[in-house]
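There is one chain below, alone, in structure tokens, taken in the form predicted alone.
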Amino acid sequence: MAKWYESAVFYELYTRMFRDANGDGFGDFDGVYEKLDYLKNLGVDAIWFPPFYASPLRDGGYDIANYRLVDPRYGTMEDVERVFARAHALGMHVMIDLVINHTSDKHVWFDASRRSKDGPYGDYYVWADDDKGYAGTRVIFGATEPSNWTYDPVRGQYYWHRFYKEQPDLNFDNPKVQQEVFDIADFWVAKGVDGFRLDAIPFLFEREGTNNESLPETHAFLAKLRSHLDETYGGEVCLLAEACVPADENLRYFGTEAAPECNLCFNFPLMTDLFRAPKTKDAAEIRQTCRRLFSDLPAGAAWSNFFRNHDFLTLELLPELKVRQMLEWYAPPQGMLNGGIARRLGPVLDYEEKVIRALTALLVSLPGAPCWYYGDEILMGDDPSLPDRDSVRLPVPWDEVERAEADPNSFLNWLKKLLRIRRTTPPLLEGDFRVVEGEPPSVFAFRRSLPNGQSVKFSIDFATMEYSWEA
């Protein structure tokens, strides 16, 4: 029997920008509580909360200072538990970010580590006497960070970080660090969490002579984490991998039948194809990607298909020619930063609703668990003049939501109807997948079928952006 997460509609709810209940300019859990019925009516099955832990907010909360404390700007732990309980009562599941590649440099572990090499936290992080190690490893935030190493004058050594220097990487060769992760996960499951998005998961381990991404040790750790959760919670707690890697490598994050790893993986290879096909008017790329990705998955594994989220529209999986095309088609005047384009779904597609509706119909008809970004249900705007990724992390304009709800022809109400169609069409939830061959070059068609004979064929023509379902 399929688990809840294999075909759930996820909704990324960026708490800080979702709903401000107390008027202090900072979104909070009381505001989330007020809008849970709105999410249920939209058709959401699971809410994904990016970090709301105590944090200096150097990186939008992904720099965590304490994994067991709620940042008081969002509310209290009681507020969080009340939201989780209400979501469950409405039939929605809860996923939170498990950010374990790094912490904030304000975390007590890092403070203790830098002050005592031989203390209990001395090897919780990756330290070295010089900055020569792991040469050739890419600097992910190269627009702001010149190196993956930063010198710490307190300890008199360099520490390793794959992102901002304020985010030192944890040392996963230390068994104590691995146990900390298990304990943190157990803590939040006890609070009502049903799943974890594993942030930046390819970067956990370091080995000389490699690019320090997706190493065998990382997969071995994920198998241990999955085993712990499955044995403790009966397979009901979901792991979702954020691994922006090529398709064949991405598939490895599901693990194997003998050693399963993640239940879901974000479908980065498909994401760029979704934006390319309306411009090329050719289905060849997306047809090839879907043939590769939607076959021979381990039992219980599924893709999380998405358009946008709180990060850049990443281009790092594309060759140079396709990157140049994407920049020409979609980039704002500021161009690309750190490997992506900071635009939301509506603005990046010029609010062309025919295109957006057709692509959305495709997204929810494919196998897996579609993931929606907050505010994109009203095609809310962005602000490319803001630094870094702030341009796609704006407050929800609730007056626009109210107008959309009152307009029977709005994208919001169309999306509600679309998700109802998906929810009441069993082959779109659990059917197998087969590309329909022999279609014109601009047409992508596939059939979803159940063992009882029920099936649905979905077709989209990227030349006209017409789409259809048929039995």
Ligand code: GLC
The other form holds:
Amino acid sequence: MAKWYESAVFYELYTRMFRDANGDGFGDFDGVYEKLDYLKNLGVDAIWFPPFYASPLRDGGYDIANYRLVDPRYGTMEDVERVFARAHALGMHVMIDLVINHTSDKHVWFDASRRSKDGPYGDYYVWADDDKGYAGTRVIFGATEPSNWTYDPVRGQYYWHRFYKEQPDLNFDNPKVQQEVFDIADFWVAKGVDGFRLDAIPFLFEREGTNNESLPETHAFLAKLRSHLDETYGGEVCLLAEACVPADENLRYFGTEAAPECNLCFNFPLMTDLFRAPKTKDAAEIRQTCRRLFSDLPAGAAWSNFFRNHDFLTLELLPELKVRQMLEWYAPPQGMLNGGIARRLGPVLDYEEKVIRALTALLVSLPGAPCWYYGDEILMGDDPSLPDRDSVRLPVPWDEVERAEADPNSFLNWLKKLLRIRRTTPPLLEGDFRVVEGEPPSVFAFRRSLPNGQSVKFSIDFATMEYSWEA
Ligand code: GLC
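Starting from the form predicted alone above, please write out the structure of the form predicted together with the ligand.
And the full complex, kicking off with our chain again.
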């Protein structure tokens, strides 16, 4: 029996910008509540909420000051639980972000850690006497951070951070830190969540002489977390990995049959292929990626295929030549920042609906759980002149949504229809995947088949952006 998440349509709901019920300029859970029927009608099966916990918002909430408190700007814990319960009543699942690589520097653990080396929190973070360690590690937020080490005058030592310096990395070699993670996960399952997006998961452990990404210790911890959840909740709680790493490395985040890790992984390798193919008019890259990614997954594992999210459209996985092409095709005048471009689906594809519809039909016909970014259902705009990733985090213009709902030819109504077709076509949900060989170079075709013989062939021609399903 397939698990609930394996072919679910996910919707990333950025609470702060989604719906502001009390008019204080900050989206909130009461606003989400008002719009749950809208999401259900759209065809959403699961909502993913990025962090809404107490936070100084240096990094959009990914800098957590308290894992168990709702930031009051979003509402109360009761408001959150009300949303979770109503989502469940409508038949939707709920995922939240588990940001465990780091906390905010305003978390009480960090405060205690910097004040007392020998205290109970002394070993919660990664401290060193100098900034020479782990020299082979890339700096992810290189536009603002000169180093992964920052000196803390209170403790008189350097601390390690893979992101902003206000986000000190937790020390996963400390068993107490690992236990904290299990406790936080249990806390939120008790509040009603069905799973967790594992933020920045390749970076948990550090070892000298490596690049400190996807280390064996990190995989061992993920297997432990998964077995804790499986044993406690009977395999119903889902882990979704955010690991922006090359295909072979990404596949390892599913773990093995003997030691499973994540149930879902964001499909970063496919994401850039999807944007490249309409420009190259060549299906070779996407064919190769899909052949590699969609065969031989462990039981219960699936890809979360997506176009856009709350981050940059990342070019991190591409070689230099392809990065240059992507910038030529898609970059705003501001160019690239921290390895990506701050555009949304509609504007980045010049609102060319023929292209967008064909790519979306492909996205939801591939095996796995597509993940939709809030607002892209109305091809919402962006504003690359804004700093960092604010360009792709604008408030939903609800008047535009209403207009789109009333227009039978809108992208929104087309998307609803598409998701209905998918929902009622069993091979598109649970069929296996086989590339159809021998097509012209611009065509990507594959067949999804069920054991009962039912099957669907999907094909897309990147030269014309025509697509079709046939039996
Ligand atoms: C992930 C999040 C991103 C955040 C970073 C650090 O990549 O998606 O928004 O800045 O982790 O938590």
